[in-house]
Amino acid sequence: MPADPLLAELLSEDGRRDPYPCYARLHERGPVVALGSTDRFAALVCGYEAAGAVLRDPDFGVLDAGYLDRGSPRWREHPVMRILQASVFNTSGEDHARVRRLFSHAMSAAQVAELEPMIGRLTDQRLDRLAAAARGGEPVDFMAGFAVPLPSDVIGELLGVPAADRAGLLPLVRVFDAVLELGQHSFARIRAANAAGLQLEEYFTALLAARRRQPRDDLISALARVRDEKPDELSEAELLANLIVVFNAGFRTTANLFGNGLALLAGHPDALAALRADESLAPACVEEMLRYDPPVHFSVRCAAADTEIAGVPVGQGQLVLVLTGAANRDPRRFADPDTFDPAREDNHHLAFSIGPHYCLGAILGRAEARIAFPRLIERFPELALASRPPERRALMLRGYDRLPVRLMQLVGAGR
């Protein structure tokens, strides 16, 4: 149990449920709470400035294979664990910029241009399905029908994945990615996750002998000829682990961004209603969303010297809590932050991290999101929540499990 009061109210089930009003009251006391030497972390930080400076310091680092190895080399049993650490996410320096600039071509820009059609057609397409499923009109699950599928097909598509093989993933990609919430994990969801990472490393190994043996236009294809013509670029272990974290990093936030973003805009109906009225406004909403109410709340960063922030010390080898989802309600940087607001502007959140870290897939997602946000409220204009929205208890990848979802008024509904 954390020491500090509030550290401990915001990993509560309480906290977890609702972590603003534990946010407010760190903002009350200062854009860096340093915590007691019992804590895991010597710091949290909430302030939006204190918070981008930590994410771009190079002097502090995630909590990779090294920082691990100076507590058990031991974590290398465990397979969830050696793929996370062999990724992008979770690694430092030379070996992070060297990896990730051959998969950051695929998310760029241009590359995102180039997909807008694609992403289009795979929304049209599912929205489709939707529509077929709620032909009785019962309601319908807008995450499982919708929300998760969607952006999984457009990763999928992207990197390779056949069609076929994406929907059994998904449950495997869930149990893997439990682990990267905040606090202590059992002993079975850890034996969980390890089982699913074992299975995601096998499938990822098949699909990569495939595209070996018969290449495609893909970004799998394409990197395994780099792993293959350039093995210093590259290696097997490092390939394996990047195509199975950024494949389930390339769904589950989007599909989060889709799911919280889609119970504001139903809470808020004049922000609906502007929207459907005006689809350029999309771009600005769907920013909008993202610092509201995030898909990923925070970052844990290792200070690699003595240091400190906004005139918190923090000693070498020292943990911080890096609360990107407070940040994101910073009051000294935001007006009126608690408010939900698509005409905000200079709207320059912290939901996608900033610095080396910066989310790969930012300009993807966005795409995703600005694309097909018009696209559904234009299909179903009288789409409403069947519910009140269910509980979320997680502060990394913040989602809903299931979100009900009536996409027409029954005859004769409210007469």
The other form holds:
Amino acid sequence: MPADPLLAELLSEDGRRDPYPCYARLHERGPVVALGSTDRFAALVCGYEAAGAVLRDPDFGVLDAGYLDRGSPRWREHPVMRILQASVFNTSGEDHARVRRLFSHAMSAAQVAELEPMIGRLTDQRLDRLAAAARGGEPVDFMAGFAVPLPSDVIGELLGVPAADRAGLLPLVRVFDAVLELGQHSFARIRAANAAGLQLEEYFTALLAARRRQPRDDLISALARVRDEKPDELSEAELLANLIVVFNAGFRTTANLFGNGLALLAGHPDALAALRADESLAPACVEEMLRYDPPVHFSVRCAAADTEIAGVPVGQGQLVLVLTGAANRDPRRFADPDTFDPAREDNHHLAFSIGPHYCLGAILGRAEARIAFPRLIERFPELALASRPPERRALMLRGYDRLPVRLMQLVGAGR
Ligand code: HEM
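Other form of same protein, the form predicted in complex with ligand HEM, not the form predicted on its own:
What follows is the whole complex; the chain from before opens it.
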């Protein structure tokens, strides 16, 4: 239980359900809030400038293997930790840059532009299925029917995960990802994440072997080739771990952008009508969804040396909690931060983080949302929540488990 009352409140059930009142009170305490020596973190960073400065600062690193070795030397016994720690998320310096380079090419603006027709086609296929399920005016679950399967299809196509396997992987990914949430985890949750990690490792090991035997035009085959031709560029453990986390990160976040974004549109009929009238507003509207209600609310960083943030001292080896979800609502940076305003200008939020660990899939995630939202609302001229959705309870991968919607479609619609 955190000693600081605001951190305790943020991590309480109410705080996780709706963190924004906590963020507003944190902003009143300043851009950086020092915590006492009994808290896990030396400071909470909620100000926009301060959060950006920490995330860019090479003196604040991710919690890499060296960090874990100092405090929890048995972490390698946990498959979920082995995978996460071998991935770009938790490596630093040269190792991080080397592996990030290999993946970033596939997610560059030029590559994503080539993927756009595929994204449009997959969107229309999902919309057809959603329309069939919604026929007769029955409520449909937007998460299960669209928000989750569309981005998992997109990342599946990019990596080369066969369509028939994707649905079976989704529950494993959810259980695996649960340990990323902020706070204490039960043994049961860790055990389940370890079991899911082993199954994901087994699955991707077999897929890699299949692609080595018979390469295809996909990222798994391309990376297997890099590994085999230039073994110093990528170890087998790095290859496997990054395939697993890129598959996970590729759809868990984007699915929540779809769900959180749709709920926002349903609650803001003017924004919905404006987007329906002019689809060129989609990119700005997606940016505001990401700022206002992002799928990821925090990053954790560790100080490599004694330092300070906005005058708050942080000792070497101490952790800071960077609340990007709060930074996106910083009244010193965003006018009227608690208003959802798709026409907002200069909307450089931190939903994709910033600095060396800036989201590798930001261009892809944005493209998916920019393509899918206009098609969705064109296809369904009436679109509303069918009932109050279940509360969201996570600060990491924050989104709806179910989002019941009622969709009225145009007769004979489709592009
Ligand atoms: C709306 C969608 C998305 C959001 C909100 C999001 C958010 C984020 C955030 C906040 C980080 C930084 C974590 C940190 O600083 O510790 C991150 C990193 C990352 N994201 Fe995303 N992401 C999204 C989509 C994607 C997609 C589509 C992919 C893959 C295709 C992806 C792959 C990654 C990877 C590999 C990293 C680690 C980068 C590194 O550590 O160098 N993300 N993402």
